[in-house]
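What follows is a single chain, given as structure tokens, in the form predicted alone.
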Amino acid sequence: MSSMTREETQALIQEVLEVYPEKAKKDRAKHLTVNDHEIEQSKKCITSNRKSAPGVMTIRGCAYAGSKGVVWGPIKDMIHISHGPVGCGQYSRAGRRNYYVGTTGINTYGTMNFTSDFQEKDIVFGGDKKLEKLIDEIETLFPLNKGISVQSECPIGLIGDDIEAVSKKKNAEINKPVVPVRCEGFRGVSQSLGHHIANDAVRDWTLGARDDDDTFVQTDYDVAILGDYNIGGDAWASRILLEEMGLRVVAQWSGDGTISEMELTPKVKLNLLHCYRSMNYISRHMEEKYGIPWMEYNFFGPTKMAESLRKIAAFFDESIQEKCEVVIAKYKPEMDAVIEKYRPRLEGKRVMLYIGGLRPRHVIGAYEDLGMEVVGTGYEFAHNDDYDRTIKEMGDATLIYDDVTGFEFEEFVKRVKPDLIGSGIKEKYIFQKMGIPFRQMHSWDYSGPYHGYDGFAIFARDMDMTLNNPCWNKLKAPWLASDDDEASVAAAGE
């Protein structure tokens, strides 16, 4: 249970909203709520996937970020062109720690920045010819690439470049997939539409390429991992467990993924979906067209891992179910030892989360395995079906916030006073300067993996290392500082 009552949480929301003008207050009130386990559908209590209020500090990304940064970018043996000015490509390059096996610049390209580097003259005269030349240069310099995607930035949609025509022409010339992705950043309200657009591009330009290929030998235990971006090696940690229980992972994308794996995915027996928000569209398409069922899984923490492994095994025969129990039993002593070591140091600590994708709900169980409580959570770009899943995981009367503004998040933290915050890089240094332990939960703060049994040991160590670091005793949060402290700081500044 949350340490705040329902009335206290609602009063906190109303207090924070008071700073806004009436129109903004009315809009933002729809995005903040008190969790209620009796509600079946989140749309009755919270609004999501709407435009951010102008003038507030939103922490969202854009459609280009959703496509290039998440779905297409980690496909390692393709070259992904950021078609437009250089900045977007540079910002999206190598930031998410999507680990991959290969030799960069030879047969893998995930950490490289390929851009058409738009200038003013390209805005005036168009960039189609420049894009053609760029693809020709790529083929000369990097002949082992297995395909190219064209990730369009804002100017492309504004001036009307025909990237589809260029892609079709070059596809015929180089005899490799050239995929146009209309993910201009101004589309939609956040990176979420970029995920959807990227999924549609996979569907229309890639997925059916090997439908008539009979050379691939199928088995009854073929599965695909979708929506795991291998941050810090997460997908590898998950894959180990699936293969230990007798399944064959035919495809894994987009983290450490290849275009060949994407093309083979329609031949599997089950799609295992990790990040629902970014890949549910393509999973639903394969269910409709190929009859492939899909299910979500959660490999954060031993409790959720056991639930997910058994749920996956139940889809297959008794031999897989038996091996599943062997795998769970094998790792149980290790997990018990991790919990025995770290739970006494973390028991009762309170956490607030604000992340994208699936993490605002998926990591809750891992914290609870360590005796910690998540007292507030929210998404940057969720839809209501994400919140439908979240209200079941959160404690009753806890705080839930959608597209929370910088001001709101800071005020909630000041009042709730969590022991730990898990959020993104934009928020990290604000809260650290406020004297609050912080973990960067988008890319694991240069650590990981956090998935799987081995990952849980790393997760527990990192939470303990962060929360119990003695440096926090040397810092005083602004709302705890006395007038004398403030005077001392001011005098030192002079």
Contents of the next structure:
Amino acid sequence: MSSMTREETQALIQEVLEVYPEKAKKDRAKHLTVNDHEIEQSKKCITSNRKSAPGVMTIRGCAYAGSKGVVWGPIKDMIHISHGPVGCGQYSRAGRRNYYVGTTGINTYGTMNFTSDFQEKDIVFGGDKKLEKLIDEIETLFPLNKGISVQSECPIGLIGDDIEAVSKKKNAEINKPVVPVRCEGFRGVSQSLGHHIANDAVRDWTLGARDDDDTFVQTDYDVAILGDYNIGGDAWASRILLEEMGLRVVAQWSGDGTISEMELTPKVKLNLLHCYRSMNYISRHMEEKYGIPWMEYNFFGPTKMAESLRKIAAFFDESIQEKCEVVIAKYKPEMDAVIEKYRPRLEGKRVMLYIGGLRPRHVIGAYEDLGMEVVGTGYEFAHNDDYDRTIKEMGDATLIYDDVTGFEFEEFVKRVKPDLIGSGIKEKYIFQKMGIPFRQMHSWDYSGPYHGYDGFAIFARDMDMTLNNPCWNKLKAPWLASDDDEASVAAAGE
Amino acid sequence: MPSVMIRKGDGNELLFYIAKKDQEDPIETVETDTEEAWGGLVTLTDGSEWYIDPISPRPTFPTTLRFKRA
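If the one shown is the form predicted alone, what is the structure of the form predicted together with its partner chain?
Everything in the complex follows now, all chains and molecules, and the chain you saw is the first one.
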């Protein structure tokens, strides 16, 4: 099956929805659509950012995951207290691979878990005293921390603790930023609200810290990287390109970032936004308050990268634009070699994606550079502004699914038969057991970086080694294989 | 009465962003759009209509304003 027509795709959606009860069917139908380039606004064809139906498998996270895990967690020189019971922090600890430079436990704390470990008595009598004590202990044990954030877990909101009051008091006492974040897990329908809450906390508690201080020497070429979490070193691979162009990267939000960088961000000339979903709020705020323009860019795959680099350079003078062309030309032979090597091995392969944030649309260009086709894509927690952008990137009559359930995703895969799936760890082993090559695209399957020119070479290699792995011919036990299978295995082995 | 942030898009058109709804659409027409005042009935490209009492002097964008459903 090469590609499906619009009618076939529509029929597939109908067929998959058949098993649901009437109400769930009606509800889920709104989240599945066939891409149509003629539709300008996604709200005409897809509903997003709605509560998942009870009883279906969803891979969404909670507001705490969005705030502590995504936005605040990677800020390396702050200590992020998971305020509440121990599990939320412990089971999400150090799994995201947002790399940083520093000595963990001395001046950086990225992979550590700090928690107030709520017990029954804290729920009954309140946990504010415990939080104060915890902050004092942190100050004694980790005196080089540059600030503390209090990431609320569900019980904090339920019992009505006043973490803001504690934070203000401790802020005055220790003379470091103490940021209360009201990201209780029950808020919102997914981690997306956690991003928003975290952005608001940044806005209210840290961003204006150096407004009256002009000791920081500014240049005309200051930029900040927003929404790059340095998964497997992504932000570093992006940063070097910007620096080669002659720009000065003042801040990285928040992969390998520091609180000081965040406080300096209002002094830059341009905000570069990679993950639109998680950081557009703060970009809009900075545009309004400080007049800093922001732009979205895409550093996946050479085609999109050249486009983005030129778009970035257009904000600056000719010297930057010249250097931008030099950078693009410098990496071109390298990229051509990568494409020459891997494209013949990957040409025409079909990919289905189901990820979060920016990747369901951003990586499409990288796959296309390798001659692959994305036949289905979907977001865990996108809003309609993300789908507006996705419609343009995706091919006509391809599948788009929002907050897809485990059942729907499996059925789609069975029918569409993609050659590769990119999704999360919870999907990985199901699809691998179904015999379909799979890449875990949340943390690049323990590889990376995938951003930037360096990243693309790794991306291409990873896709090749997954897709063309000889293990996919060996899924059938030898004594069950027919003669035909043996012949094909032998042919593949040549 | 949602708070709406209005900013300039790539083509210098005004974008109407409703934070609560994560909706961002270009503004099609503005009833009063002069040097001295800006506001009145605002129509978006998706067809929805919003109202704000004309602001004088004309605000500088980007800015956040409170609109009413028209």
